[in-house]
Amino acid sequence: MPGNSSGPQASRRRSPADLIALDGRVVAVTGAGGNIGAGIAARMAAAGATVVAHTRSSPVEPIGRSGQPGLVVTADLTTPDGPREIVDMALERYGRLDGLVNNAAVQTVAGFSELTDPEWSEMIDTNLTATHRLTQAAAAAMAAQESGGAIVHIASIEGSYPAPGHGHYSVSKAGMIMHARAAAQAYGRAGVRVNVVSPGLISRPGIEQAWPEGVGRWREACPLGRLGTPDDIGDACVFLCSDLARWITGSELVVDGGVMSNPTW
């Protein structure tokens, strides 16, 4: 049976490559009509989990594991009805949920002191109330089940740096990163861990030619020197969903290519 804490005994026993294995787990994965949900969903098949894949409005195709069909859920998950429709069509379609990913976000441009209500709102409720909700709902499957479960945010660096313009997505995403603390207090007993990862600036067709500037000056600051990957959130998320993270919970691992290293003086 699959599993999420194997306990320091077995997980000894089992090698770094079966440790990251996903195979008969079932992972859902909000906003997977995106570009960094596309290529969370894509690793995690690729990992061997079935995929459930949220999308609002976007075409996705069903993303399975070894060429077998996942499951495309369309909800909108603002409403209160919306995440609870993710769990329940997981646990209808496969009887288990073993992970969730929640990375569904919207990222408006407006300036702090003229922001509106509504602005606000949407941001609010699509990137953190839906979170709160999704993880109430996925936590209360997962418990349910002896092998307990992974849950992963995707916040973003701008939760700990805020950027001009993205103050309201800042505050949502910092939002996130203390939800997934608080989250992990409460279902770690039972056998559920909830952590984070904050990605830099991801690559995606046409943002060199549509933002050159800031593409350069990114790719100076960045130690690596280029921008991220969807694959490489994905991996994160891998990771994180998997049993060589068994110990880890309440954690946020930074996703950026180094940038957050260098001093803001």
Ligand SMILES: NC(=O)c1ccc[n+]([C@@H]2O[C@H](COP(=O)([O-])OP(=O)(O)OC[C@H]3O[C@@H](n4cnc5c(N)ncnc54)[C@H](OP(=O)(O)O)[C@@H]3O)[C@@H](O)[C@H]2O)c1
Contents of the next structure:
Amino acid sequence: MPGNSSGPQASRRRSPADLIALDGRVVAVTGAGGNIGAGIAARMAAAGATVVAHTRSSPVEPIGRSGQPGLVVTADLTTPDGPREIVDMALERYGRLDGLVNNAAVQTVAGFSELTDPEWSEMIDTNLTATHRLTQAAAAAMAAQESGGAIVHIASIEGSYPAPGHGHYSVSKAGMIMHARAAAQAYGRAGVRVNVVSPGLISRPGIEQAWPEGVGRWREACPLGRLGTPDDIGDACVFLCSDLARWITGSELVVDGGVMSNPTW
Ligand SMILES: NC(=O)c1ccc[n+]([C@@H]2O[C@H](COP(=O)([O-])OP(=O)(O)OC[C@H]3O[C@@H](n4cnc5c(N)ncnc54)[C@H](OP(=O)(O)O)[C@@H]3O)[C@@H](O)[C@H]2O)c1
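Can you swap the form predicted alone for the form predicted together with the named molecule?
Below is the whole assembly, all chains and molecules, this chain first.
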């Protein structure tokens, strides 16, 4: 079970390979048309889950399980009803929701001292407020299931160390890390676990050409010597949504090839 109901005795009888499988689970992924979101959705499906793929405007392939079509939900998450629609449509189609990955976000660049109110609001409304609304809606549905559920927020290593031009983004990501801890406390007894994956720099088509100096700096700083991939993040999400992570909640899993291990001074 994805929440905390796979107790120590029950899990003893299952192999780790069985515990990580998501067969029979329904997992919603927001921003599934984006770079990392598509990777998360694909890895969830590869682990056996039926994916509810959320998008705002990007095209998304429905990813089902065992050849069945999955579900695509189109919603602007900054509207009051947008987050709720994802949960409602999952329940309507499948009658359950076992996992949620809060991945959709904006990553605008703006100087901190010149930041305008609309720039600030877009960042906080999308990255933090939508995460909160969706977590509330999903956790209520999961708490009503005997098996509970698991929620993962996609934050960033910038939630711990702000980068130039990304102060408002870093604030939103730090808020998501704290939100997961608060939600872990609020929903743990209901069998709902809430954790964070904090990615480092993730490869996307064209990044080498668009930002050669940043990519070069990253490779220098990264103990594992490369940029991350959407699959690296997807696999961390699969783990946290699976029964292998049954006693993990309120945690931040940094997936950055070791960059955060470097001294900061
Ligand atoms: N890229 C990195 O190196 C990196 C590093 C650390 C953390 N992250 C985090 O990883 C996550 C995914 O990043 P990414 O690089 O894959 O970004 P991306 O390709 O820009 O994808 C983000 C997705 O969020 C969706 N979105 C934005 N605003 C929305 C809104 N108001 N309502 C609904 N959907 C909205 C977009 O949907 P549409 O396209 O459909 O409009 C987009 O597909 C984000 O949380 C980001 O902060 C990324």
